[in-house]
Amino acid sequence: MNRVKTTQSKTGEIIAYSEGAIRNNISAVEYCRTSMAAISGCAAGILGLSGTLGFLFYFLSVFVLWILVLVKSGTQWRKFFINRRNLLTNQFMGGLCTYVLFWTFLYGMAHVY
């Protein structure tokens, strides 16, 4: 199943990326996404935040989740991944899911007398 697909760069060099290794390290960025969506989201309940507010924290703490990922890859990050804009929007709604799930129950149990 280690398949290896070749993409052609915008100098004309060929790539080549192993399926296999790709899948994991998407897998790992799922894990990692999946798990800041709980820990944001019951930070959002605990801290009150609600409406437009409360989904502003979970796009802010998406958007650092993928620089820390860009920041750990480095300047190689075509190793690792085919392209940023997928780390970034993958799994989005998801993760917001996860988030929302997090955030009104830990909410509730917090704030709701």
The other form holds:
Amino acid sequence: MNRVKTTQSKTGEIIAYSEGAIRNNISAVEYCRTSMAAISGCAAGILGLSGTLGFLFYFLSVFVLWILVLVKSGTQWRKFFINRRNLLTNQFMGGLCTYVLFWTFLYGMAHVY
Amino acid sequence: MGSKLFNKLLLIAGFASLAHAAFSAAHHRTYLRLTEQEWNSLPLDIILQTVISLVIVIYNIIEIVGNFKEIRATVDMQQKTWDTLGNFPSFYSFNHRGRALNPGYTPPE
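Next, report the structure of the form predicted together with the partner chain; the form predicted alone has already been given.
What follows is the entire complex, opening with the chain shown before.
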């Protein structure tokens, strides 16, 4: 069943959102974020980054992913997402765990052994 | 559909390029160890290959995930008729006076 969720905008008018569509968009972004964390972890391991530089690389790739998602949704991002900032900060720590896992793995494979 | 296949091919190429960069880095590291040189950073071509294939892979993953849906509820409701939207199966009623036309009908006392 397609449920409807309403919020009130700043100007006072009430906007109805379709909950199924919101969930679909968020799960698509979540999929991208997990893949991005894994693959940028691989890249950081190959580059041989260590310490603070590796974490800076994660911040950079999260930011690049955010920009790419906004570019994909075009000028009309309000049609697809309620809030732009949540796209950047959602699941930040979970992605970091995935990132560190792949980073250490590839670093060990390419540079240690 | 064709562009999606193209995106998938690019994704596979990006992964292959990333793997190739990993092998190159490992080889470079082995070479440095055998010639007993000091390691400070990778050669520029391996760094470039890694970063470029990373960007290619992320971009194609976003393309493959598919288009986002419109979240404003009024937009997809405008396409539907009232007969679809006002259909509530829980409120169906099958009792009406037409059953009095049945020959075997006995009116309640």
